[in-house]
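Presented as structure tokens, the chain that follows is alone, the form predicted alone.
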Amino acid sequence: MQNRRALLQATVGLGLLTAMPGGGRAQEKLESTVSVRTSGGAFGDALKRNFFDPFTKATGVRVVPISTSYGEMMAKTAAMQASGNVEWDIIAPQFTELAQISGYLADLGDCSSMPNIARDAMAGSCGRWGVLYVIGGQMLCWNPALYKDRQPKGWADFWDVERFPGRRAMANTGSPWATLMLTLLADGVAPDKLFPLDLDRAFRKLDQIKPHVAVWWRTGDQSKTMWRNSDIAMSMMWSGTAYEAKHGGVPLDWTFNQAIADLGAWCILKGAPHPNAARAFINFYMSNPESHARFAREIGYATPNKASSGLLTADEKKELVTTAEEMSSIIKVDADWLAANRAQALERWTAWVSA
């Protein structure tokens, strides 16, 4: 058993090679643990079953999940870097935000130290500061029992409380870009004209819906349980959370029309205490298409593993955000605008939502 584990560890760590004097290469030793930030709940459970536990079985490296909201993750990341005391290894920001937070992250270059990415992942999965690991959308969801004669078709209907009465829910996760974007879509701005975001216009429009918002959810798990605990009619939700809720018995429908991209990345923090185990985990994650297909069925997020799509049925693919039709219409954040305006927009959002 010990020899088998050593062999598996060497196999998983094939990409963890560093240059040695004279041009040689040496195998880096994996640390005994690695911490990975997740959003917790069913999503975190699915990661544990399909990736964390198999990685531990293959390598002996124990995965320590860190469950936090997005805003808490970003605040903690900044605080650790400022203090020089980095306690976490892997965080999971939006793929579109990597350039803006690159000062906190290890430079992965072309990801050649993790060869499974080139072999098993779709093109573009290596983002230098992080690796794409889930693909979804932030989309309009509703309770179908409340709208039997008509269905909402876009964000303008979210604001139309006369035709579509009922209490609303919106996200307050510390990353308000999707909310600002969908607000402008509701006000008639075309998807290709969203950027630069007109913040004055967005907050005027938000003022109209604020009295009807009963829940400002902070985590994916809260956005799921609120349907059972409150008489919510509509909400923006992450596609994977909505999928899990619906398959768990919550009456829920949704549309991918005007969905905002939800592209999660694995990133290794600069100064992470277990950098070798972190790279080994990300490399391991990108292989094993059967695990990726199971994860997609369980949680409703697609992944960049190229082979996993062939293991899903046509009906299963319809509920994911990776069909050609959905991918062509999903709306992405302008990373350059975000880099220049992130702090200002976040400060204004925080003041508005707290007022």
Contents of the next structure:
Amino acid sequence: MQNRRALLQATVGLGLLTAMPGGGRAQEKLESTVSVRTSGGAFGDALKRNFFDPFTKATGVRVVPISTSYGEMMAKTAAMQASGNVEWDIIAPQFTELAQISGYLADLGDCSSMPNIARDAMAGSCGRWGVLYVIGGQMLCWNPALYKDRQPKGWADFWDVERFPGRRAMANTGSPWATLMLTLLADGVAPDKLFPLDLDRAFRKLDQIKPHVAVWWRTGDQSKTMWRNSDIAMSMMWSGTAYEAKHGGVPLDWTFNQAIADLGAWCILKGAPHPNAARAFINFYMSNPESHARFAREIGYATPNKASSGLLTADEKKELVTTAEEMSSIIKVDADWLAANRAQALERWTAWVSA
Amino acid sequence: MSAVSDGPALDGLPAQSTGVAAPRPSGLLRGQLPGGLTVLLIAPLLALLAFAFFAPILRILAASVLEPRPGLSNYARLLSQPLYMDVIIRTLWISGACTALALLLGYPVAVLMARTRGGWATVIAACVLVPLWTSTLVRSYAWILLLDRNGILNGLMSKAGLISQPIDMLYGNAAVLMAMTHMLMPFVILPIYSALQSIAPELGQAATNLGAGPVRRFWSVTLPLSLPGVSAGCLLVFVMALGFYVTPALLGGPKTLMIATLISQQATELLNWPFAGAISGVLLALSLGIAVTFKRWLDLGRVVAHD
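And the form predicted in complex with its partner chain, for comparison with the form predicted alone?
To see the whole picture, the full complex is given below, headed by that same chain.
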């Protein structure tokens, strides 16, 4: 039994790595487990159902999900590198934050060790330090019952309390970049002219909306419950959270117009205990369009798998950032600017929001 | 009776023959344990603290003066940016207000607990202790249910016709103060209760015999004798409040920013551990400074109590 499993494992592992163009690493043996950080909850369950379990079935490699908050993941990642005792394999930070933590990550080069990325994923999915795995947006959401005649179209309408009266909510999560970007968009800055962010202009504009903000939400959960509990009329929300709230019965509408990208990356830690299994898992993840379509339907996040969007209906696609056109229309954070200005910008945001 | 109270009452007793050669000064010897045994008994705790508490703290404090370069640059930044001093002052203010509220509300409860016998005593003790066994997170969410705009309290008040529009009680200083006071009250009630318990009832009777009314009896006998409990309780609450993190984050607004949130921001968002260490160092220094000051007051209280 043990031998058959090992043989099966070796063959499938071999198949995964060699059957693809460019897969020359036939001799790499898969370790018996791989740990993957998830944010838990419905999202973690959907990952397990659609990707972790099938991967285990195909390779015999057990996937150990590690469910932590984003902050804990980042802190633990730094701590594991500092102590030299790396326990995890794959973490899931924001694609735009990879530069900040590249010192903790394995260099993936051009991703040629994971050939399914070139074959099945949309262009740009391979980054040197991480691989794009979910695509969402930070978008304008509103309570449709309050705006029956006229729907908000972009961030300028969030500031327009005359035409769109109602209590506002804004994010105060410790990553204010999206909020600073949408503020400048509301002030008329063109999406391609956002960076470098004009912080003076952004905070002047933010001063105008501050008195109308009833709730500064700190967690995704709070952004789901505040609509009912605190009578919120309009807020920025993460698309996956908004999707979950709407399908859970919260009356909610949104637009992807002027949405700020929310891109999740999978990275392998430098010195990870199971690097081969980690690469094999990410490679496995990129194929199987059916799994991606199911995952998108269940959780509201699109994935970079190209073929999966053909399996979704037009109505389903409307709620996701699926297609290549939409992917290019959502606005991305400039990772270089962020790396250079993160601390000062966050300090200024914290001082402003707590004043 | 006086055997219940500590300190000077032991002065008159001869040293027990437990291997101690000579009677020790009463200030050092609390019970009749030989010194060697005392050390042995606290050694496991000390070892655990050294490994799991002091070592990491020293490490992070060392990082705050060694990284990114040796020197006080992290502390200079902390002092030069108004944000950090503002938040430290706000943290002190919230903790102080919380301590005062907990004392005001907790003292009568402690008196009631000390004076009640039988079934009611159990009920009061349960009311004080049960919240202690519930997680901070759960209690914070309970406050959200109560105080939210469409929460229980607003619902009751609008049904009773007291308000026509819901009031925003959540996400501000008031909600945080209320919740923190509630969470910390047991820590002021229990030391005061213990101090009140150790007051000999004869003292009250003696005061009555000498013609003191209930108010005079409280001011001249009960209150001074309970001061050690009061200062111990206040110290506990204040120092614990300084480090509160979950409750201000869940129930407060952006203006209720406390220092622990800033430390977490540096540690988890910016991964700047040396600077997080510098802020923690300031918080630690504040807590220690306050503890030492209070300790003086506490000793003073004891002197007053035994005079």
